[in-house]
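Below you'll find only one chain, the form predicted alone, shown as structure tokens.
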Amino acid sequence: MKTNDKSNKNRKVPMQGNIALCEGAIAGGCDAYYGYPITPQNEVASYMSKKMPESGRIFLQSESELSAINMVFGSALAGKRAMTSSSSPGISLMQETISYLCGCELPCVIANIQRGGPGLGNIAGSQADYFQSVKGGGHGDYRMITLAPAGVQEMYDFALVSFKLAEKYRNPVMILSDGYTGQMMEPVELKSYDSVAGDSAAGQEKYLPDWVLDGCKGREPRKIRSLIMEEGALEKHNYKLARKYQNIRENEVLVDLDRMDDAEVAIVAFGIAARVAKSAVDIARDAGIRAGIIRPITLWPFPEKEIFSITQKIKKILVAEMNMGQMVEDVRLASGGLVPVKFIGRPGGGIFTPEEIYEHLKKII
């Protein structure tokens, strides 16, 4: 499948969400895919081990997850848009390296396709991962720009724009999806860089930074390193990191706002959940509740602001995750205590349907 021909332009193809995954990072210009086998998003791997070589580019499987993530750190040294993915216990291991790319500056392409935990777990999809995306899995002050899909369409279309997000702010970008979208099947529109960002340049343009690795005859040597031990250099440089991620709050945040105009109620939820609350709601309108649902795209940086505006015209919200409770808690901080906040989740795996997320709702109201 030939996704950067014009003929292509518009079409819809039945496509996988993993495959999506893959087709919209090769459309982005992802030079290099590194990767290790784990359930349930081993059909990425064994994508581009197939589609990387047919386009000159690399693919290479690792022996363990450290390693995978060790290798887009080296590719990215290097200028090279690089690529890695797993599912929840791989991107455990992948922390540490991660942390050293957001101290580096680093920018490249983390997918995470959650399975159920906690420990190995089960291989069906979960929600459990958003606090080791969103609040830093590694150690110290990070973030990570992270993008949650909620249909093979996104998941194409959030790939063929990670890699300019990345490069943007010299910054990883992560798709926290999971194994339900990942493994379903939908109409997928194979489209230009253009055609989802409104950006004048084309997905496939090579960027040439003036920080990048790639020999210095001719010019004075670089230097990237996150090691930084003369006194005081290391607080300098984590103030410039935050002015970084206040300037990704103030001009990334992506948020959906579905039948909110009379909402007495809110559901907010991400992903896969977001899908079977949009049900839910449906469900509710049906029955005269006036019910609309926040889906909150960038889970960091997080619509803060777009949920404590609404906190002014609705009664109360209910959070649905797949999962104990966890963007619960950046609900409740951004909401201000205006309205009260309750919780459904199932754990494990566990997905609802739209009778037990509208159930829920008619307990709070």
Second form
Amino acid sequence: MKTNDKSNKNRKVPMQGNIALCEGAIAGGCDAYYGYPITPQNEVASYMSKKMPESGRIFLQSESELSAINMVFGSALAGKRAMTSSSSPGISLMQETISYLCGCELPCVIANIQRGGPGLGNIAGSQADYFQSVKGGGHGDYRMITLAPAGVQEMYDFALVSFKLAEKYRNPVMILSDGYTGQMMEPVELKSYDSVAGDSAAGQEKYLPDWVLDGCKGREPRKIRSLIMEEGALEKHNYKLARKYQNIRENEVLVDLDRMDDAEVAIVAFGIAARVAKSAVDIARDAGIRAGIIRPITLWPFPEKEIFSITQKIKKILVAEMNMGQMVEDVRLASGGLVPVKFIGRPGGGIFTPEEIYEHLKKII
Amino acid sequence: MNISKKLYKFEPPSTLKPARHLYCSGCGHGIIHRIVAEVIEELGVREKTVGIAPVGCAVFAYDYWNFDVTEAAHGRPPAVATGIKRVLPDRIVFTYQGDGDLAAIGTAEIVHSANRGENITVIFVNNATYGMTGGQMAPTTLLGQKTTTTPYGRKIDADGYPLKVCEMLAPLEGVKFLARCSVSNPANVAKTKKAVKKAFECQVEKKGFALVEVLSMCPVDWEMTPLEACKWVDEVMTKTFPLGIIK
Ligand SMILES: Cc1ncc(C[n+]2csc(CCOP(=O)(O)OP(=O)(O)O)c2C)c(N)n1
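Could you please show the structure of the form predicted together with the partner chain, as a counterpart to the form predicted alone just displayed?
What follows is the entire complex, opening with the chain shown before.
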């Protein structure tokens, strides 16, 4: 995937993050959307309820997030591009079926417009579901490709390419956003699939996979299941999944480096926190501090190698997250203990100011 | 043998795989699988059918039925069926669920898919217990019935009353066909087949939601012989769950 693509000078339209997510999904070929209301992402279901039927696609308001994700399961196994969205408490309810989707290797897209927790928390944006998304909030040994948009354009871009990414690996893709990004308005360029993915348009054609359940006309019956009881078969299945996850690690890592060429200190931040960190780096640069930003775009697979190689060149890392320290664990692992990794966090219900991050940066260097 | 072969068709339908069941002796699931398989064959819809197995003893249904079958998380088959039927409206989509799956953990899914009038068929196997996990109380366990979690018998004050799914769903306008049958004797097996056929025809004719509740034997967990279990269905279970076309 190409990011920060500046070659395309098409007209931009102002759009809210949650709406950009819908537009991206529709442009990406979403066949069916299922969801249950929860703030701060109610715009998604409202917009989809209007837009999806206009082009003969499916919208259904389910009785719960449990049902929504299981409807996604049904449409995905029927070979269609299915999506749901929710915010943190609703995503918690989906965890069991996310595990089933991974076990059954069904592609689909799930968007989490995170809010503060634990529990009902509040409706302000947050990044506290990092662990849940990248470490497996459901049971079993599975992984979910997790994309973290840092702005409205990326809400559109990531929704656009996520179905194909999910299909490529037969795996759910999580778009891990937050209430701030979902609610804010920014100019968006409604790009084509090719210009975002850097792939040919041919890639956007719907493939007809050989595992879909749509009636056994002209072929042997198929089954899709995650219960694997035959002697040794579950272990074999898990090895196969592990190879797939390794393949994803080797091929799908995305990371955005900003002013890292001459940097001696790096802020590692994702999503909305990276946006604030950008302004903090502006202030630091003005004050003569050579700071830069490492922004993981894929939270899983995590840019381990990229962070490790950068740690050879810099003196310190500051991780800034809107939680009390989740991604920082992965940064510490990736840095191999070669440089000190400091942390600044704002838990659910709060958001940083650039000055706050800058002051912290000053203190640690 | 030759005479009976002429009188009755004993060859399994093309919709059943030549596989050995893992069900206990006297269990009703095998009979109900066969009924579903025969109906699908007779309606000529094998090649456009997608079945959904539950979590429960029938989880392996995909090893027995010779058409496309998936398995849903415990209680979620009606939501999965909805997700299939909405995107493939010309396919025949049905769920096959036990009483724990449908009437306990999956109550919301069955009520709301019924209420939406989802054009699917539901085969609901009521054996008054949780077979797969070893005979615990189900929502349909009878008053006084002993299970591994009601050792003194099901009591109203602790566990409430047996849940009557058909009666609960009957007032919902999206529900177009409801029947309660049993597989405890040959006459009832024949009636069950008729009801199951109607429930699938309801879907073929795009009328809306159809459900057949089948009272079924679980001799092992009931601690009865297979014959006693059949008798218990006829003489005891049907008092709480009367048979008939409900809607
Ligand atoms: C979320 C979840 N909870 C519990 C279980 C364990 N479990 C497996 S089958 C079952 C009950 C099955 O009973 P029923 O639906 O009546 O079907 P039967 O086995 O009697 O045919 C339970 C509780 C599970 N698999 N998943």
